[in-house]
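First, one chain by itself in structure tokens, the form predicted on its own.
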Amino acid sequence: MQISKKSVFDIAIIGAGINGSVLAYFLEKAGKKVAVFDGGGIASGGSGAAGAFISPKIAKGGDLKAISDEAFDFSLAFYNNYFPEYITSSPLLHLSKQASENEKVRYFKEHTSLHVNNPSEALMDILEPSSKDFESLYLEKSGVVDAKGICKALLSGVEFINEEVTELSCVVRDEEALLGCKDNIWHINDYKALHVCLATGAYKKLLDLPYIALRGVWGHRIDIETSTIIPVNIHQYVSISATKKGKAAIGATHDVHFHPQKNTQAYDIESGRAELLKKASQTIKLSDLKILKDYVGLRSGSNDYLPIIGSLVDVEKTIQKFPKILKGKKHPREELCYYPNLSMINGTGGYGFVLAPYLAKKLTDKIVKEKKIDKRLEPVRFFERWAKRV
């Protein structure tokens, strides 16, 4: 749809994966006029290929575990309360992949605030014998989300523009005086917005942000039909969903080397599918197996494994203002130069559907209510490291 020159969106979100979709949902509910751009369509990348399991991170501790625990509770409630038709609730059986992980699983069981138990003998009996050699835990509350379905539902009240963004630039207010706007204006192709949020994952960058440290991880999911009754979601070598009407899903972020914009050869779907089935068979026997559909896409994680939300540093202006920053001189974050009204939500990796609602609500509160974001998650942390190295 062509927008007139006098029409300006409050927020333009670039990327219609789970991060961009749920951010658009919260911003629209906050009364903002929102547009979401994606040339591939809704959930066309890594989000559409995700298993979309809503489960906690099994770890001993650390910042990511603490954030993931909060996000797990928030997001499970969010999906169940507002989009119950898009989540299938099932318990979770988590098993160590190898003996060296047993201690981590035991520690999690002993120190988590979540209600976990040891699985029953009857449940363990459905597994392949070798799986029983490892530590396990049983979580009553868990679920699987319909990846594409939830993204489309989240965007049902939002303007979706099915275009690849090729132009992204900010124009100062004087040049846009005729629009009557009191702020800078972002140009997104032929459209305009007061604020832009980047939710593009590990795909092509639209701005020169050399400090943002992202890693793409190729994801593959297959939907299957089987006569095997799987009563719970299972996480071990891969993630396997509980069967519903004889159907289940198997998925993993199992290829850290393939990138669709860097590799010269296309991804071998048959080989990837064979690997998923091989790993799944190490946990449970799938009888009368039939492949229904493959989904593939690039998931985006940060190099320090923590998600990324918040404002983005303007490298050129910051170096002009503080040239000695490249020689190791430190400056408070609030004194650095940032792009006006530009935010990012990224780096959620294999926990995208767990982290996205929690992070999007926090970014919405920052944009709408000017609430501060946890310093551990701000993109500026990467600028500080990058400047020190350069």
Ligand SMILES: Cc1cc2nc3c(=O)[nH]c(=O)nc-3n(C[C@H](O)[C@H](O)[C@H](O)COP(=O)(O)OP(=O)(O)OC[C@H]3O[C@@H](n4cnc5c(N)ncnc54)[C@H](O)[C@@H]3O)c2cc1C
The other form holds:
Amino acid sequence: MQISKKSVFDIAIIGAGINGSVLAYFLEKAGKKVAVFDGGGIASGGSGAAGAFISPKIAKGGDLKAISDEAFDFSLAFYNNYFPEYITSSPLLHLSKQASENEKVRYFKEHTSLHVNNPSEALMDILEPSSKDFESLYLEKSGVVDAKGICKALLSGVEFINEEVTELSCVVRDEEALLGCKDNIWHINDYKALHVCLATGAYKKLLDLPYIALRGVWGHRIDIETSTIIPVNIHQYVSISATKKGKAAIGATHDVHFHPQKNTQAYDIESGRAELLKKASQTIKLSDLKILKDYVGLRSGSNDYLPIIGSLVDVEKTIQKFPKILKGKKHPREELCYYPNLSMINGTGGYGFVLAPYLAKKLTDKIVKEKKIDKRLEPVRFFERWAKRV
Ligand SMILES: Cc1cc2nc3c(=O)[nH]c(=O)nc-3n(C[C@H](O)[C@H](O)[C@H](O)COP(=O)(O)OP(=O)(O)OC[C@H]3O[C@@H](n4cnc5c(N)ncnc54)[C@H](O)[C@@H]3O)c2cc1C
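Provide the structure of the form predicted in complex with the ligand, given the form predicted on its own shown above.
Below: every chain and molecule of the assembly, starting with the one above.
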């Protein structure tokens, strides 16, 4: 169906990865007229490459652990309740990679509210002997999502516009709106919307936001066929999914040296495969193994490892209003100048499928009901740090 370029969308989301797709889903359910733009197609970025394991972050504490625990519960229930055909549920067997990680796994077992046990001896017997030297835990519930399938399903009720956004500008109708930011229209290529949300992952930047630094970490994962029966999802040196009809997913590498937009040499797929298979074989012997498909993509991580959701500070206008901000003077966040009706959802690192439903719900509540966002997650935190440095 041809979409009229004259109509004004309530919200335009740029990027059809898991973050953009699930945000579109919640906004559409909240009654908004949503359009999602992606030049590469649905889940053509990091999301399409993901193994999409839904598992909690095993850590001793910290903000990311607290947020990811909450998100894990929320997102697992979300996928199971609303999209059960796109999630394969299995227990999780998590093993330390080395002795120095044992303490972290023990701490997690003792402090988590999740239903955690020690794995049975029978389960441990399927592993390579050396992998059993370390601390382990067994979690009743975890899952693997069909990454591309879920993004497509989330967008099924939403306008999808298969275009790379190259032009993004805001026409402010009322000078007052420069500070209050009310009456304005965003132009997205030839389309218009009242609100824009950037869900562009680690790919090209659309606006000059010098305070937002996103690291793209390249990853490679594979689908395999094997005669070995793997009854649970296993996480150790890499993640190995439970087998379904003799097939499993292995992922993923963390390659900080390769970047598709920066490297001149092509990515070496053979060495990525070799690394994945070597790491998997340290945990479990996979018999009659055949590689079915390779997936590669960038994860997008923030400098403090926490995800980023919320409104974006307009640097130029804020500095004009508060020139001393660059000399270290502090101002309350609500007094800074923000782009009118512009939000971001990004920085979900290696946990995008765990975090996205939880974050997108929070961002929807902000956009629709003006609910406040957790201060730790707002993009303005990076502006404050950047202004101090500059
Ligand atoms: C190999 C690998 C394995 C992973 N495994 C897991 C896992 O097991 N569990 C888990 O939870 N997470 C996993 N992740 C992480 C997860 O995939 C990411 O956190 C998640 O994909 C981020 O989603 P996103 O929507 O922010 O970004 P992306 O999926 O990268 O989407 C951004 C989209 O924006 C589009 N875009 C950018 N600029 C424009 C523009 N100007 N116009 C139009 N479109 C634009 C891009 O084409 C892209 O499709 C993995 C990642 C990788 C790479």
